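Presented below, as structure tokens, is a lone chain in the form predicted on its own.
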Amino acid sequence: MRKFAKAAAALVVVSALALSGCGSGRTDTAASGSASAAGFAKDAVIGVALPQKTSENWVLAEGLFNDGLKTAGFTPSVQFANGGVTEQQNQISAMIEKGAKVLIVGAIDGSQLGTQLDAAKKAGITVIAYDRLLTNTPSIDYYVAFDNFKVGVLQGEALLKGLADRKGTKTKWNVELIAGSPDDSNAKVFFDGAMSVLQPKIADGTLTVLSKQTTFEQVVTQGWKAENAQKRMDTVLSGFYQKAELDGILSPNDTLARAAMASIAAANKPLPVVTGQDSEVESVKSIMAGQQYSTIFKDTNKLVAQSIVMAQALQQGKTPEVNDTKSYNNGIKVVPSYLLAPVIVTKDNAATVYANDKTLGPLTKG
């Protein structure tokens, strides 16, 4: 995992005050249907419910929330639910019992927390969905995330550019698609964003998916588990690519990208263009080595910092700033959101993008 000094974690809260407008969309200081607290004690409990430790960014978020909330004067209660949805439900209930004033929830399955979130609202707690939207519930006040549809668009564009760059004069390519876990509300948003770019190219014959697995339901990866993605890719390769060349793979994150590449290596196939997300250390090394083609940088420091800034506004009795009041409908309501801008990373721009990252920056030198 990436390691940061505690001083850096503290500074991220201060730097977040300058984040206004860094996400895409408008800036609205008040939003219809949003909730604001009447203010509360500076040392109040802020509950942070995180999912399983499936990526480096979730592990990083834990430390940043603990340090940042303490620096802001709050009492943090940060929990991972490695045991699954039931554990996360119990953890949220416990945070309510502790008297939390704000709940920041990175859900395992955003559709299965309705009872707990209703209880939170009855207790006067403000609920902020973190990174993953909480769905099919009215008991959510705000959403803070990177623009996840844009993430998918960037991945689709990167796949096309990588194919053009690596394949020279070739104008038609075979590709396969991988999506994330169906219980993660972000997974389909990533996929839909990517397919908004790729589907027209599939329709006009520029891209061919030999497996014919082109719907979200056909290409999901339960639990975002690498072994599930690798097993499926093994099956696809043996069934459709005994003689044909696989030119590209749309992967929604770095963990699954590396799993797909492992499958390619085991089949003794040439390495295709592979996309990713999360800027995980091993994938950044792979990109610099000319293997994985791209990733997405979503600076967890900024995402955690923005969440804490929203909690600070609520503590002061203010309405947190949002910059999107139209895009994220959770099935019950449109949730006022603060969206940050993701950045596509390839070998060409990695040194610039990671210049200020103490762990990733050195990986791009020399």
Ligand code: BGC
Contents of the next structure:
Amino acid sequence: MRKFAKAAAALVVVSALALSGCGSGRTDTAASGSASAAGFAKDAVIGVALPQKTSENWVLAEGLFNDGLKTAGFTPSVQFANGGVTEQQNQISAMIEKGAKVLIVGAIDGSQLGTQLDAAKKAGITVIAYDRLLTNTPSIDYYVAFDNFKVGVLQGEALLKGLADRKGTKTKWNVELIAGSPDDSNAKVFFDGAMSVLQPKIADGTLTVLSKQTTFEQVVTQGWKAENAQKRMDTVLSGFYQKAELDGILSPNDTLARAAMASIAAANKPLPVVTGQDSEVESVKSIMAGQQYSTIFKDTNKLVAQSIVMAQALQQGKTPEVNDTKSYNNGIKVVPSYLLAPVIVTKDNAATVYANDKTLGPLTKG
Ligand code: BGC
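Mind pulling up the form predicted together with the ligand next to the form predicted on its own we just looked at?
Okay, now the whole complex, with that chain kicking things off.
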């Protein structure tokens, strides 16, 4: 995730609004946002509930929502729930009390907000799940996210390519797997996407997981916390890689990739191929220096802008545009979604992908 100047962020919102006006993508009418029938006041409160600051993208989203919603004429109420699920539940209840017309929710645990979301629906509020799906509730109208399964597929493919590129003297490799936090509905989707690529390679013997920890439950990282991933990797390294070389690590994001690499460094082991996600500044530097192998670029500017475009459509009494009505089932229903495409980044394409990023400066391969 990159930090853009505020003016640039506002521009992205404006151009996304213009784009949606041009009718790009498919328009579906299946969704039934409760506010879509009549619309609402131009300066209505739009509630944005964000989770904990577990990666840079969430921090960036806060500023972008505040600026973008104001630019669009709304009254933003944007809050982080660093204290956990109960805090997020209370924040959502308070947003309903305040008279919010749309709730944009990046859940800590998407399965724990049912009561609050039911109350939101009763109050006629449209609920949009942001980045993370809200699960096991009928009280959700839309989902706006990067295609999370695709993120996992790209990570799995990058791991295989990295092994061939960097460890190509062998044809069989030892790898270990890391997944994100089990309360985040994205974590399993990332893992399933990656395993759709890696499982066949484990089955045919190309890849070996010496720890035998291959199920989601065995490899999760509570709270997406670096220290939890590092602790597990320390144990795996001392238990299974005293003699053997670990060639690759599937990591679901950059924070955990750096944690895994810290564990490798502490154990004095050769650097494996390590995947990531989020384009965090430290990880992009690491990629350019030939350390971390890959990351994923999910432009937070675009995700926030798309969410605001949806709120604007609802304000005007229109049905927001979606581009997917089959992929994301939340356990109760398939949620009409607007999915954006994630981009895999390695040292080879980083300069091109981040060409517009003013904060990184020119990227040179180290
Ligand atoms: C987001 C990732 C992020 C992770 C931890 C996920 O839900 O999609 O981009 O790395 O949360 O914050």
